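One chain comes next, on its own, written as structure tokens: the form predicted on its own.
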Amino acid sequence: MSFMEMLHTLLWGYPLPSEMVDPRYPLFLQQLGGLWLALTITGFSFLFGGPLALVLALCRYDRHGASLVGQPGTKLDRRAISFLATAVVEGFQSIPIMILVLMAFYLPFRLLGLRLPAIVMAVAVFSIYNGVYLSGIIRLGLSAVETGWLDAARTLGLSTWQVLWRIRLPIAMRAMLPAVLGQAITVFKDTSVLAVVAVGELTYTARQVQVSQPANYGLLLLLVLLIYWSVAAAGSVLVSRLDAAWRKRLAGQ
């Protein structure tokens, strides 16, 4: 295998055998492999995990013991919801990601006889995993908004949800951006644990190449290292530019 063939395989993975294609799901998703599969799982984990993270963050109390969504229901109701959300977050955070992956891939079939494409199960488990950790970032970001902004918004007659969407989230986004990027990089790197359940992301693809090309083991490891580093470095540059653009916009106002 030449260098370019090795690099192409790491980026795109091996073709999926036709007998393993599930016609109920989009073909292009099932054919993804290598780096692009890892990036796709990371992207979908934010698409589906982001709303979950926001709900969990809003259900919990902020660091000062106040509700992030105003005063809906009775005090007992709010405390019960906050307790449940906290239990979900801390419960999932106490489980290693590899255990979550093994549970997601084996329990549905054992308990329900349910078989799903690997990418569907991978997206599901990483959406939950990402949502749980992302909720902490969102919670801290929303809690960090100065009370003066909130008091001014309420003086103008904005409702609790208008304050959240128009004031709190836009201000918190800038503070959360570096942490969200770090979470995205962490999720991307953690997709490597999917190799234990034979999902053809970057690490598993590299193992397959290594089996067929043992003489190129050193070069293969170097390529995998460079690919992971390149994605992380590109994310850091992107955040730096977004932050600079944000500062420029605020200065213009």
Contents of the next structure:
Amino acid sequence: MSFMEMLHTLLWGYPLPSEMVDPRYPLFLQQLGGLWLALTITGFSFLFGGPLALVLALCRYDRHGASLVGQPGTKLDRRAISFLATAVVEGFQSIPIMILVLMAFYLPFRLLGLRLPAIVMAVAVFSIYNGVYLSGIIRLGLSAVETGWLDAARTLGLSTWQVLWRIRLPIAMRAMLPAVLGQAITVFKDTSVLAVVAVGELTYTARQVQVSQPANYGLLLLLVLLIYWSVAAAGSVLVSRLDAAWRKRLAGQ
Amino acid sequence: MDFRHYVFADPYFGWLLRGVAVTLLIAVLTTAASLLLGFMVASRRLSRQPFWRTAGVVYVAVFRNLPPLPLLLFLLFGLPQAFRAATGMPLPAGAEFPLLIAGLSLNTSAYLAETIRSGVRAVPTEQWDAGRVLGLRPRTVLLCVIYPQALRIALPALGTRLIHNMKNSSLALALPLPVGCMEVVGQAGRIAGQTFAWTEPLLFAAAVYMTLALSLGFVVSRLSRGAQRRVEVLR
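Can you switch from the form predicted on its own and show the form predicted together with its partner chain instead?
Below, the chain from earlier opens the complete complex, with every other chain and molecule after it.
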């Protein structure tokens, strides 16, 4: 196996044997591997984890007595909801991603008899993982918005939800962008944990290649590290650029 | 769910307890090593000599952007191979555990260095001048005046990263460690290998990490509340 072939395999992974393809789920997802699979899982974790994070953040958000969900004293008491959301966030944050991944791959079948393709499990567990951490970022972003602007919006007659959607979230979004990108880099690096449950992302692909190339395992792993590093470093540079630009704008105001 | 047979049974519970002890040992050793390394790198980054400053920047840029699991795999599989190619000898036995500690510390120290540096940046510059006026050497000012204040400012971020570091010890599951050096998830996997029951030992391991992380988080938030008050008094 030449160096270029090794690099190509690490980027694209090994094709899934046809008997292992589950026709009920998208074919392209099951046939992805290597670096592209790691990036795809990261992307999907934002697609599904983003809304989850927003819901969790809005449930928890309780500063200035301005929680947006539930009325005190009713069945949907905002303090109970806030407590529940906090428990979910803190609970998931206290478990290492390695254990979350193992739990996602062993518990559903054992407890519910559920058998799903590995890629679905991987996307599910990383969406929850990402959502839980993102909710903290969103919550901080929301509470960093100056209350004066919100008061102004309310004075103009906007409803609570309009203030949230039209004023608070857009302003918070810009402030959150560097932190969200940093989170994306973290999730991308953490997808390497999926190698222990045989999801064919970058790290697992290196192990697969190693079977036929045992003498080159060190080189393969070095190559893997280099690939992870280039993607993460490019992201970090982007984050610090955005951060600097954001600070400059804040200073200009 | 059969915790009585797969967790609280004779050899298995002993394995798991040993795993908990190893998890704690890994956490303590990597915390100490990465704090030490982190301070060293942060000092380099604050140095006046461009060479050392660049070296600090490169260290942080390299290790912060490497995922810990592939880094550990490289240290435990790639490094012995390179060692054998260079010297013709295998790596001495028992090198796995120190390599694990080294890999985790390299990763965490890069984050800590960055946190410490931003803590130092947040200390008012007058503190530097005040220390210099008192006749202290720059090194003494940094160590005895700036760092204590920077630590208080950076404490919440430092604590979060160190808890993360503790959780990272679970990555050892994927590494070829001797049976005695396996942490709690590794021991859970060992039980699963014998009994085919992953669920119960895994839930036990999750509960262990949850307890550790939540109680450490509580300690950190208590400490940083006190530190915050002292920082405000200083200003």
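Predicted model only: the values in this text are computed from it and were never measured. Positions refer to the first chain, counted from 1. We call the rigid core whatever largest set of C-alpha positions still superposes within 1.5 Å between the two forms.
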| property | result |
| --- | --- |
| V21: Cα shift of 2 Å or greater between the two forms (core-aligned) | no |
| CA of L219, rigid core aligned, shift of 2 Å or more between the two forms | yes |
| Rigid-core frame, C-alpha of L11, shift of 2 angstroms or more between the two forms | no |
| Rigid core superposed, the C-alpha shift at A233 between the two forms in Å | 3.0 |
| Backbone CA shift between the two forms, D243, after core fitting (angstrom) | 6.9 |
